[in-house]
Amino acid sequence: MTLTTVGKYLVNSLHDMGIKHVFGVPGDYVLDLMDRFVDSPMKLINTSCELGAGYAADGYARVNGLSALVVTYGVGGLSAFNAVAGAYAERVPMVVISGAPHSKMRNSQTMMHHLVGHYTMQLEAYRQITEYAVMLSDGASVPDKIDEALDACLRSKRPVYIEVPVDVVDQLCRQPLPNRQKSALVSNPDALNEAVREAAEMLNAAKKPAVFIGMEIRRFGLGECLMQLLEKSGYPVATTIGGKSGIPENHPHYIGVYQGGFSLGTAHDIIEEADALLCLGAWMTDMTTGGFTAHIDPNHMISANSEIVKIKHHFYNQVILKDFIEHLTNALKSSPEPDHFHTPTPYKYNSNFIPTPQKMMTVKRFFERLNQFLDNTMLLVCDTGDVIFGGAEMYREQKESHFSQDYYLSIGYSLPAGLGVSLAAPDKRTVVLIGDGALQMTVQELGSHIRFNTNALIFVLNNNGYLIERLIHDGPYNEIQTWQYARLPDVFGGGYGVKVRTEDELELALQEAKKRSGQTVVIEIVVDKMDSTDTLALVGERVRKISNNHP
């Protein structure tokens, strides 16, 4: 039998699954394993910190379908923990690999550096935020464990964790088996048929049916299934923020982003007035429902998620979302052609933006101009804060062109996530929207953008502090040190930066950014400290009421 080593088995398996870049930070327990990545066809992207590497792997996976993160034990694995938790919460498939102390040290319980309490602590911690977690112990069992981990990652669309002690990296193991079988989730046929029958009866009898999609449609690659359902039924469709760009926004069925009482345009009325609402892959979180301001009758809802369907008060377990959509499409009545147009294209401006010279920039005018600047060569990555709401109103004609954390909401996410997006889609230009407070969380990864020569265009919305917190409950803790954000590219050794205070300055900055399409560009947008989108103002008011027990 031809043998290989554990390190090569793991590295080759990841490469065979389509990973071209691996993110991580070196440390003594993982250096030998990192050498195996360096020797592979994949490129090792060592970022400034493990948290940034985790966010970058998250962004990469959202585009590529799978990513890998490599860190050292303890200080590395725990530093990346928050990023992996966000990936777990938002169903992002990521393989987390951690080096670990020598097995002899673990067996003798020797007090080695980077330990916290006991040798299984990190493994046990990661079991809480991964679909599958394993420590590799011997070459004979390694191939099956690695295969099981990777299978679980792809099946669940969630992170998995693989811990590799330093002495295991070069242990011998068998080669991968030919045509390795991957397990697939299978629907219970009786539950599927009953769920489809009840849903079809409800939808076919409805006078005002509608569809509401969330991020699971994107994660499980169900865009084509969704389009077939829409083309047959003619139903109008809205998205969550996380589901945005799951459907091209020039599609005649698309009505916009629905956020409960925070919704703008026609999406609010169409969704809430639907007498049969088909929710596909959507999670009814506080963000999705606009701080629970949604008014949707549960008796009108059909909610289908990855493995369960709920219709009114009936639950159907072990019903796979893809199977449900495909079977339901066959059971729906076809709609006449005139019913296939619902509203003018949301978010698309029909008139050109005309800058007013010397007029101070406002948040509203910035997003108006950005909306006309974005095109199909660009991917948009939005941070938490005002930019996530402004980004939700950007016109995205191309599918899979908008990225944000609309559930976990970790500020500072977008800059390193933009690094991963840029490397996964080098033929596109990544546009990052981030606030000044969020940027200060992960600013060191601007250096990673510059080092790896991304062409990211980074807009820093500078309102001199944490605006969303000011709107909820103001205090001195919402103030931050003012940085010269436009000068950061010089600090990090490359790229281009410019500060914008007025509408005509923004116009010049955008023209210069287009000329510099091959390098990292930072545009600092200076606005008043209390200036915000209309949506963020509503969010602040709503959260304040909830905090004060006034629903």
Contents of the next structure:
There are 2 protein chains.
Amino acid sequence: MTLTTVGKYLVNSLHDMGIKHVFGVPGDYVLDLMDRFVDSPMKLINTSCELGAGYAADGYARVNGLSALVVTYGVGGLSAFNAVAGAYAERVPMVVISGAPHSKMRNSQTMMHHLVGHYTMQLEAYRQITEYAVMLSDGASVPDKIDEALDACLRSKRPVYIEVPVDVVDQLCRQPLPNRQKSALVSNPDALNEAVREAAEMLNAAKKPAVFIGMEIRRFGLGECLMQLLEKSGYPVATTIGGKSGIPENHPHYIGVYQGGFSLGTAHDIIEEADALLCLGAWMTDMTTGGFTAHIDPNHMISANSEIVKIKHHFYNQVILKDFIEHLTNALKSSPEPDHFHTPTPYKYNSNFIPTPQKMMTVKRFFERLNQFLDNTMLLVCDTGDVIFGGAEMYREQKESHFSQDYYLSIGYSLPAGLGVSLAAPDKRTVVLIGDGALQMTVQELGSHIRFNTNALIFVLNNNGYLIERLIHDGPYNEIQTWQYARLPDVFGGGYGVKVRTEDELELALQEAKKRSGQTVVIEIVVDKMDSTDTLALVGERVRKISNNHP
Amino acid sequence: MTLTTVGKYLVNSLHDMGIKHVFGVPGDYVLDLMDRFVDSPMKLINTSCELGAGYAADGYARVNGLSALVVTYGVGGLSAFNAVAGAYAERVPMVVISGAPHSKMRNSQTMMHHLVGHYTMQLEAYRQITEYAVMLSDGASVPDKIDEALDACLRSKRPVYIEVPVDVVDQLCRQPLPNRQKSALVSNPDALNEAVREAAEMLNAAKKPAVFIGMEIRRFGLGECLMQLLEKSGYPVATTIGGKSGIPENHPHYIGVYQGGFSLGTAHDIIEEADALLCLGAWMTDMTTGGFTAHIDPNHMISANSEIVKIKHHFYNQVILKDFIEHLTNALKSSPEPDHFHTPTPYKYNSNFIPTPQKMMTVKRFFERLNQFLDNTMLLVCDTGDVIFGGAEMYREQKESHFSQDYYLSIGYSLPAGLGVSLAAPDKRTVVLIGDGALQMTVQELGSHIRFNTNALIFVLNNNGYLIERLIHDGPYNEIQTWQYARLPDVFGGGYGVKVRTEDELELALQEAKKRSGQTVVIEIVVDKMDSTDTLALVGERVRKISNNHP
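What would the structure be for the form predicted in complex with another copy of the chain, rather than the form predicted alone?
Every chain and every other molecule in the complex is listed next, the one we just looked at coming first.
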């Protein structure tokens, strides 16, 4: 049996799993391994900083189904920490690979640069935010460990961590096993049957059943399963913000984004009046419940997540979401005519936008215009802040065309995540919505967009500070330094930037952006300091309350 | 007994310990606590991102002796992770304070935004990189916990972590105890005496004794102690890069920076030929030993660190560095005339710099000119890369005027650290030396310099990529996007920037910088892609070797 090397085993495994771009920042402990990536058919995307690389890998994985992040030891791995934590929170499958000092240095406890305290510190820290974390040692054991790590990543849709000391990279190891059975979770058949039977009874007996889907439907690739359930049952379906575009919004069963008291479209009444609510991969968080303004009777709820089903207040373990949806579809009675509940009407933002010359921009008018501008060739990546709420109101016919962190909510995410999305979907145009405070977090990755020639169109909503916090709890800390955002592309060496203050300026900017469809474009939209979407105004008040008091 | 609140207790304790500026980024879980800082005599410095705030707090602590970092839960705390890890590695006393969700949310395990997996995740991760980590719960126990945390921070010169759920901020608690005894480590008298006796015997018998000091001398404030030992003994003294400016470089005993084969001045021969070498707070790392090119016989070594002494190959525990130096000073024979070893000659860079018009800048010529430019009103903050080596060659008469991470070596550190240094020493001018690759890591904090009106003078050495890595191990990943660095101040809303290509342009830029002594100034120095200090050329080759092989 011919042998390979650890570096090649890792690189080839990732490539075989469909990864075409790898994100990272070089550092001396990872340069040998980076060479293996450079020698591979994959493209190494070296960003300006590791946090940016991590967010980019997150965005890439959401489109591609898997991503890889390659960093150096200590200064690299720990700078990416928040991005990987976000991927863990939001179930994004990402393989984090960190270089590390030579094993002999570790074994002799030699003080090497980038070391924090002791040699297993980074591994221990990463155990907190990954599904599986391992330090590779000898070549003989490496293939099994890499296989286990990659299986765990795909199975859990969560990051895994592989630490590769420099001396291990070129150690010999066995070739990949040709017909290896991937380790996957399976349902307990009896638990599955009992859960499906109970759920079907509730749903079949209901007068006003409804479905509420969340991001797990998208992450576990269950869009088709879901569609079959909807087609058979005729149920209306709402989504969380994170689940948005898990179903095309022109689907006749689609009723909008549900978020408790802040819901859009007809979703609010249909979901809250449902006498049997089937939640699929939708987590009941402060965000998805509109800051706990949701009025849903737990006695009407069936909540299926990746490997657990909750009905009313009891749980079924070892029930895999896909199995549950498929078996439940079979057990539901067929209702081709959804006449026994409210006729679903897809939510659609006013699209008859006529610009008023010299009228100063407002947030509402911006989103009205954006809704008209967006088409099915565009992917939307929304940051945290008012843009996550405005973005949720955009009409999206295209499946898998909306991206945001609606649970972890890390500001600054969207700009580098947009880099990852753009590289994973080069035939689309990535539209990034970001506030000024968020942009300041990760601004350097605008340079990476330009460097890697993304065609991203980046809207910077400039309200001179942290608006969402002003609405929650104001103070001098919510003011930030005023930058000239539209001039950033120029300073970063390419792309195009323009500042917009009025509605007619926005028209010109959009025309210019259309023309420059192969280029990174920044459009800065200047709005009033306290201007917001209606939703954010409500949310701010509510979040303030729940940050301080139990609802 | 009147009561106070948890928030006030924390804020007042920090203020009483000499903190005047607090660094952080707001987020909803920490806004109430931030209000307590806003209401205090301390100034809240809200940077653009948490990594920058962390580095700034690190720089501030190195000048001020203690600093505080205030961040929000999850997205904030985990973004600062690398900066805090660096402070742990380099023994920088920093109090990390993170907001957290309401305790009722934690107790009911409610899924709140910014949560990663479970509610103790961040606390567990921070345990890895802090001396003490605690989540505050009820007011009654809070004062003791805060006291313990602050004592641990000062005692260990390492970060500590305090997590403050929003509901705890305004809970009532007791006032600070007026005459509280601070918990401090003490020497075991017998171990101390034995260690001192053995060390004094070796040193008093030696023909060519020498002293080698590292960063702990500075961090533990032992400069005066050290001076007394030197005055009595007459020993020559070298420093690590991190220990540089722990002693004024015009001191007659100063012999330069020792770093094995890359040493500067007369340090190399004196240290390596010493028949008794007294290392005080100097760690034997890959950096301090010049990539293990040091030739020091362990049988001649006495190595005293914060609370441990190693002589030859045996250890004395429970021996505090300060006690050891003081007792050793008493035990050493007095040698007012240091005639029995090489006459120490302070290293001094060529200072007869005459610019050649239109001559393209080189790294060496830049450092020659910088050495002439620097004076005792300036503090020097060096990033990792060629600038840490060039910076080490600068002549510094002023004590505590040189700052760098010579062990953790995180690129991008110096720009935000310079913000902290500048705010801690407003009567000085902070000079930052940073490469282009490093600047891209933390560029947003240039905006913070401008926002808080620092008078920092920032030299950006632009060689279009990661030079140190090119020299260690080149590959396409060492190329970065070319930015217009000199135009950054303008885009970030203030300050002054200028690009320098030739020696006469540098003169004009320095004149302009002198004039703008109250303003943030960026001077971009364009040099050839492979141009470096002589030291870096040697280091690159050596590091490459030790990254892959045990020396």
